[in-house]
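In the block that follows, a single chain appears as structure tokens, in the form predicted alone.
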Amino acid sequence: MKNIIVTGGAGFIGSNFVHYVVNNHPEVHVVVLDKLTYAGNRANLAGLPADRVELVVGDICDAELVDRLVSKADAVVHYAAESHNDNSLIDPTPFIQTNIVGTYTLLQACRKYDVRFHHISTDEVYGDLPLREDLPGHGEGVGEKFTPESRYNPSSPYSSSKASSDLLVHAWVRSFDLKATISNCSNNYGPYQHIEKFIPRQITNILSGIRPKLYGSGKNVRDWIHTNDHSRAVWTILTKGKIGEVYLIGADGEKDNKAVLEMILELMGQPKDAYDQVNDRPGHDLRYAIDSTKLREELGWRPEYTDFQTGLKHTIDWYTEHEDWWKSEKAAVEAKYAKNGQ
């Protein structure tokens, strides 16, 4: 695969995906297919050589666009979604848009072009599990978890969406034979995330001088993985998958946020009860949970960020050192919190 496009490529976890494919694989170059919403930013893909990577700024759900690119690429990975949950529940429009339409657009380019597809999803498409007291600490325990045979239950405007595009893809491989695979990966963290999402907002709070907010109780549980982790393992599964198969992605991260929450506190030298509760957001899942034994023993993947509290201080110590990225919006992602008492 010379050739890749990636939608999404300058958001969080498609801009690591992109930062990963160029230092990793020379031979193949970038085009990066982005809408520029606030989600995405071009200062994420910055540093990167010209002549690898090119930024087209433009919409999944442009036919004639998508159709022009996909024409001269070997592969495309499907990054690009609406993706807070939050938003969803506020407004819907977008999600059902970008995540349902933008991703049938794509499939009829790829179909038209016999071009090989992998599609980013997420794990909050099978709904929640029961939440559990005793939470393992590296992945050892017991306690129901998502599989690739799970039934689907979204339980959000966000997550149903992305369930539709799930279900999209399954039905252009069996109706059109596209060769197409799809990821389902828990929740990420690291460089570039958005500060409305909760680790980088708890750091960016404490940065700034403002007291954390907790949803809640905070026992929601949540199976985190280090984004360097995931960009490896969706290339992974873009150049050793089989095709129409499911490969769910996770690094037995399992957390609750208040215990999240306390261990960024810890790290950034303040007393681990600093923090306020605030109102619950509607329809919270209590659990997420992944077994990717799938994806390890078929295809030979293990994630390298294995212990959260060091990928945690990394996290930390980036957002640390990079407050010119987030802090112009901070205010404002504040603001807007504060209007739903969150």
Ligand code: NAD
Second form
Amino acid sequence: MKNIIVTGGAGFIGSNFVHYVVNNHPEVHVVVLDKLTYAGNRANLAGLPADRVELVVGDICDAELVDRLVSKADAVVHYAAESHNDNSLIDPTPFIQTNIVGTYTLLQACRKYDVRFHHISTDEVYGDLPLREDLPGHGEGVGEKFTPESRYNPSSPYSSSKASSDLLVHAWVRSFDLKATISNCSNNYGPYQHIEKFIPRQITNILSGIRPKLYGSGKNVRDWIHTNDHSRAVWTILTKGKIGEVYLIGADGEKDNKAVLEMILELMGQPKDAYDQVNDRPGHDLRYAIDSTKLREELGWRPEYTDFQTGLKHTIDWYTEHEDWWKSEKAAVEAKYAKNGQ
Ligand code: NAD
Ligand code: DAU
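May I ask for the structure of the form predicted in complex with the ligand now, the form predicted alone having been displayed?
The next block holds the full complex; its first chain is the one shown before.
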């Protein structure tokens, strides 16, 4: 696996994966195919060696470009997507185009050249789980988690477009013997995450003198994983995964949003209640939780960032030290949220 294409490699998780590959697999050359939408940023790849990483600015829906690049590659790791639920509720159009048509375009090229394909997906394709507190015998250990056998039941335009792309991959494996795998991961945190997302939004709010914003009750639970653990899991699946299989990636990091926000406030020296409760997200998924037994037992992966508070502290430090990376976009991001009372 010497020449890989990383789509969306200038975004949050994709760029962290490119850094991971450069730092850990010296034999690999990476072509990043990225449209540089509002979420993509050249700066995420700054400092990486030019002989190891090439950025091609282009659209995964551009069949000619994709064909040309895939014809020279050993594998495609497909991160590119429209990724934000809130945006998909305002305008689903680019989600349908990039997440579905873009994935289809890549699949066709990989099929033509018999190139290994790994599809990055999300736990949100399974919909949500009830809050543990709403179940009989509520508390720790009560309630199921998502497994590879869970039923697809996506809630938002974003998650349904990702579910659609997963189904395309399955069909290309079954019908055309495409050498593909799929991973569905839980919520990532770490450096280079766009400030529209929950954790960086709150950190940069505090750094900007704006009160953090919590949707609804704040009881909604997300299963947090450090993006470096996600990168190592993807590399493991790419190199050791069984073709046609689905692997769920998660680090047992369930926390409700209020608890995460209080932790951020505490780590940044603010009172625990110094936030605003704002309009809830329509159709807001209640709880995500991943059972990653298959990945752990079959491929031997384990998360390394098991102390969330320490990972969060490093993430806060990163945003504090990289104000130049986010400052110019802050006002526009907040103005967009304000229009929805968020
Ligand atoms: P992101 O929004 O930070 O980055 C997406 C990248 O894709 C950007 O660089 C953007 O420029 C690029 N892109 C968008 N449309 C494109 C197109 N048509 N052609 C080429 N490039 C295009 O997203 P992220 O949070 O890093 O998520 C990356 C992937 O991981 C997505 O597929 C997402 O569904 C999946 N995922 C994300 C999380 C999470 O917590 N963020 C969890 C599980 C899975
Ligand atoms: O589960 C994986 C998914 O995680 C990925 O597929 C998505 O690409 C990624 O964006 C993320 O989706 P979420 O919708 O869970 O992430 P977000 O950061 O938008 O929100 C996390 C939680 O925080 C969610 O319950 C909504 C809430 N929230 C969000 C924002 C932006 C707030 O309470 N306040 C906010 O300001």
